[in-house]
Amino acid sequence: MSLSRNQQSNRERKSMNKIAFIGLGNMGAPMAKNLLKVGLTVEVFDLNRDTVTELASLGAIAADSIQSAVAKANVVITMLPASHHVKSVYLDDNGVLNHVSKGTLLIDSSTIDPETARSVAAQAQVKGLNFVDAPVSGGVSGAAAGTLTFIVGGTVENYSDAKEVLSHMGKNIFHAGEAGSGQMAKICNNMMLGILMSGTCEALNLGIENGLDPKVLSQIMLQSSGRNWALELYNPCPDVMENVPSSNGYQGGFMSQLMAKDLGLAMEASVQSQTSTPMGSLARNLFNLHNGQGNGERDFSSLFEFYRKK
């Protein structure tokens, strides 16, 4: 009896216990640490050698190039800033696709445009590799705690295999559909997040300017129809909620410039599909204005200050 291509891939695939992790930024580093905690062999690479050294001190293998990092891996995970980084890391002559063994599982957790994810997936398939796009939600705190949400795009089989690895770094793992679907779902989620954060900042400021206590107003809205994620877990008004960026000078969390990037990806997708997204467009403009005032590296909830009277 002949085997299907996917069945052959399964026969050829090794156990998923040697992982190459490329991209050790604010999200990637704690994700890799969680893989080390469960005893997996993790070889790491990043242009920031200090981060590589830190992971090595925790038991990771330090790689001096992408090629050496992925050469013996049976799983490759990438967490990169933008689409052009993903294209370079995967598709360049010295990139991942040219230096991994057939049957290797490739997981890209960057947030990029869906078309790039589809392109990398197609080229990986040609080489007998198994690719999923698996962007995350949950922020730096979720990455550290191992409670991230992963939104996966790819075949059912590749999703099932990826889930085994992702479960060491996340709590909720969804299969959104075929390659690129994980990115599309993440873009929709972050467009909604940008919109609701903008509205929450605006509503709180209106109340404050008219004499209301922001703590009291927040509690009222939390028990009313205006309840949302920002009010419940991430209040943008300083000193209303503990252990959130707004009560720490808007440091940490999810940078405002990254929210603007994700809203830009949503607008690109809306143009391609000719979908109306007026609220998303307005949110992107607000964050771009806010970032233009020097707030790009502050948490995105710092948009609250955009509404405050100078």
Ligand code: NAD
Second form
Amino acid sequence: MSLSRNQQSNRERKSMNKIAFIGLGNMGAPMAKNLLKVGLTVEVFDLNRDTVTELASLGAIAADSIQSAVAKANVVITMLPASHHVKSVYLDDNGVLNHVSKGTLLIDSSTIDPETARSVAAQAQVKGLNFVDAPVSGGVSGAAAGTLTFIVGGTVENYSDAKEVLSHMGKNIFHAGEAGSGQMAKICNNMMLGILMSGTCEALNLGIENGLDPKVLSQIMLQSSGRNWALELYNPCPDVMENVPSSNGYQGGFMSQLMAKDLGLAMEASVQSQTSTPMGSLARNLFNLHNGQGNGERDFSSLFEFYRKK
Ligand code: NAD
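For comparison with the form predicted alone, would you give the structure of this protein in the form predicted together with ligand NAD?
The complete assembly is shown below, putting the previous chain first.
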């Protein structure tokens, strides 16, 4: 699908140089830093004032409310934990939709349920605002390096506009389809990741318990048919790989409770569409059990410890 000449000229008139960034956690902070690096004006807001202060020290404008963060923005980016945070930040009386100018591009990069994304998109459209869901893959390291994959749901025109801004924070920017489609594709991806991570933990632990060196086993599987993203870039066994959470006490990275949330979103989608997802369901139970033992805020690769004999 390409843009008509009219759509093109409308697009050319749009300014996208004043960004409001809301949600400066593990992912949002490095993403906002990349926008600052290319010289954009970035006004930031988070409930956690420390992260706002850190961004301000790097050149961002610190806002003390959502209203003031978005007042002058022509693009709003949100990177929040879950669906209810997104609903509240966009739809509350003091939320984004009631305080931005008409024509503003709204980009939500949080991972949430597709229905909430579709609902916010529809309510934004009524107010003359342009919303896309644009969840990401690539983790904290991808956010820091500016190499995230963005999976966008929305109209072709809004996708094209969003791509311009997202290209400062990511390398691959896909259009998955209409509003909500970015979230649906992201949920499928993360269900696969949860399954692959639990399988990788299980296989490595089986090898260790049977006398294998996890470094050697990892090298063998990387050149064999068990190769996968978790094994290649995010080995869950401590000290097999440098610069991954498992070699840093499972700190930083992608919290186990967020993985459980994403697997829950996959289960909701499977119920709605009456689709069988037995592996996703098992992975969800494994992460829930693990989180119930006090691991929710540790990186999701800490599931490896679930398998270790105590
Ligand atoms: P995080 O918990 O580190 O950050 C979320 C931030 O949002 C926090 O700083 C929090 O204070 C802020 N926040 C919450 N409610 C707010 C509100 N009402 N107003 C302003 N700020 C508010 O989470 P994260 O790891 O940065 O993940 C963010 C999203 O990205 C999640 O949906 C997650 O599933 C997704 N994601 C994370 C990773 C990862 O590796 N961490 C990878 C891909 C996708």
